[in-house]
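Below sits a lone chain in structure tokens, taken as the form predicted on its own.
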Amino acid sequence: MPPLRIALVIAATAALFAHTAQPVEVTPPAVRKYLSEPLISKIYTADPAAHVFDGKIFIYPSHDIDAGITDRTDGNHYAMRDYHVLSLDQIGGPVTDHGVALDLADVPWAGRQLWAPDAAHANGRYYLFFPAKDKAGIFRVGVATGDSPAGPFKPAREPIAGAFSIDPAVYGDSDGAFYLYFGGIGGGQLDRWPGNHYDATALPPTATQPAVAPRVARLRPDLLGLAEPPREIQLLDTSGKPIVAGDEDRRFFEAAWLHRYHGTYYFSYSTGTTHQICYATGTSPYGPFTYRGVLLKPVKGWTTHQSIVEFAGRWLLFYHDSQLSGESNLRNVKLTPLHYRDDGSIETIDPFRN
């Protein structure tokens, strides 16, 4: 092979697979302009994860900082130090910043990178799910509670075992039970835990193998731990086979988010490489789900990450994108109204308007 294709290869093999190693950002054009606006400019924020607690939504974010880190093999330029939490009574109104809510510091087993976080209500706490990597540079998953759905939490002194990777999502079903999902392959590690077994040295499926699967697993009443081992998700097509790992467009890179809508479990993520956020749905929360199209096109910057919540009657998608910095790693979170067409299958949304 010519040395020129060898390079090639190489360089593609590394964007697939690194957290933030895509050389091409998005770029809107000129003409166009933002959807929605930042819902806060104070600080930077991304990967929203909301929640409607007490009557107001809450938001839980990963806080973005400038930490002079110019190494971003693996994402590690991402390098969040600790938690703000958000609220907003109503949608278009302001937005209250409550302040740092957990701090890397106060983590006895953190090392650094506390990347997307994500909150529940249940026996009359509040719980907020976490990921870093610890001592070793393992990413794990971690919890802390607190009184109040604003904070401050107080963590546990171990990360959840059985819990790994990044990106942890909770969703409480209506029979009260709690399911834990997690993963992001690439700087997410989740690439090396075939079987759920640590393995640095396990290599990734080749492009016509199924694609890494994201994890589930119910939590324990108290949703301190797992009350099972994880379980690895099924994303089929719609012919039902595996999405394979050469599909850029449709198979799982990070931010599982889980929500049901008339009876059907809808499972979002993102593309990572190809910047999309993508949705399967399927009726039971451990999956299988069936890829059913893009929920929001690609935004500024490298990628984005959503939640999905309903609010006073309206159905709402949480992202962020790079619109007041211009920097990957230095994002901004906003909302913007979500449609579901009669068959149940969401209107795609474009992020720019015309």
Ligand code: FUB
Given for the second form:
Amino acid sequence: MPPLRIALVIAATAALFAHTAQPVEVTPPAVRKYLSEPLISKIYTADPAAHVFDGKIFIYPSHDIDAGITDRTDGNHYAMRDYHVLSLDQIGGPVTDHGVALDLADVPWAGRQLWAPDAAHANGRYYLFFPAKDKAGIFRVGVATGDSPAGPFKPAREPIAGAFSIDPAVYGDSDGAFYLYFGGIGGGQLDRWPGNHYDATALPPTATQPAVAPRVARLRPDLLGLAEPPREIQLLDTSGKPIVAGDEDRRFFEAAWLHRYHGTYYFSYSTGTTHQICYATGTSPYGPFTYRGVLLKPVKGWTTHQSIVEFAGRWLLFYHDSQLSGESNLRNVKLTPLHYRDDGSIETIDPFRN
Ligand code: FUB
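Taking the form predicted on its own as the starting point, write out the structure of the form predicted in complex with beta-L-arabinofuranose.
All chains and molecules follow, beginning with the one already shown.
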């Protein structure tokens, strides 16, 4: 063997030996810690709609269960059957689970899947707004009333006429008017309601067409029905153009929420497939809302859903992830402070810290 070749073989053997025989330093994967811990672990909870009633924080979440449903089409495995209300007197204090506030079996029109609810206080009563599939498998929005923020709630016999799809969110404005926001694409069926009429064969927009938009309607003074036909909310980019369906980082998917800060209306929502909570701002509860940025980066799990409320002089973000179970449909609710910059933009929250 020529001297050069011998030298190369020796070098290669030495290198191989070094690789296999030397202790190899392994860099452990970055350990990601959660920004905050579950508020309650005895039951699985998700989609936290938080409100301050009677000086306390009340949370109206979905109550996740393992219903043994393996069919994940259209979110069928999210097969929740009741609602529990949670409350806490102070941030970091103990969380009370007030037990079953509404049971699917007591809702005459509903068939299955009690998804994300919300609540309101008016007329000396408390109102729980909730979506469920009716007996024909179409998502509707129902309302139930009670004397206490913790429930129990008595459901109306029929769903709210003119309200459909999922994720109702109620906003009470400073002039006493209440607005109902709703809708969720994909499993939430909003794509099937072009022009507010149900059409199971409706085609979703193409990637370059405006995205399917959530709806808003003012509620009647008794809050038991809509005062007007729902309007499509315009979500615009900063050049004033509608956000298009192919813009999955910014287009609406589900989880509508409205809050007001320094006179500006903030519409926040989940982008679904890209797992972000984004927000957009406007000067009216009807919109249009102009996209401002990401409020919450993706959490552990598939879904993400938020509410924002001011309590004791601090702004709080309520959200969920799948920390406890690792399963996308068995979630746990959390809270973390939220911070505004001087220009009214919101600092992006990372649900993990390194
Ligand atoms: O909890 C069921 C559905 O998952 C909600 O309605 C959506 O917002 C998503 O969180």
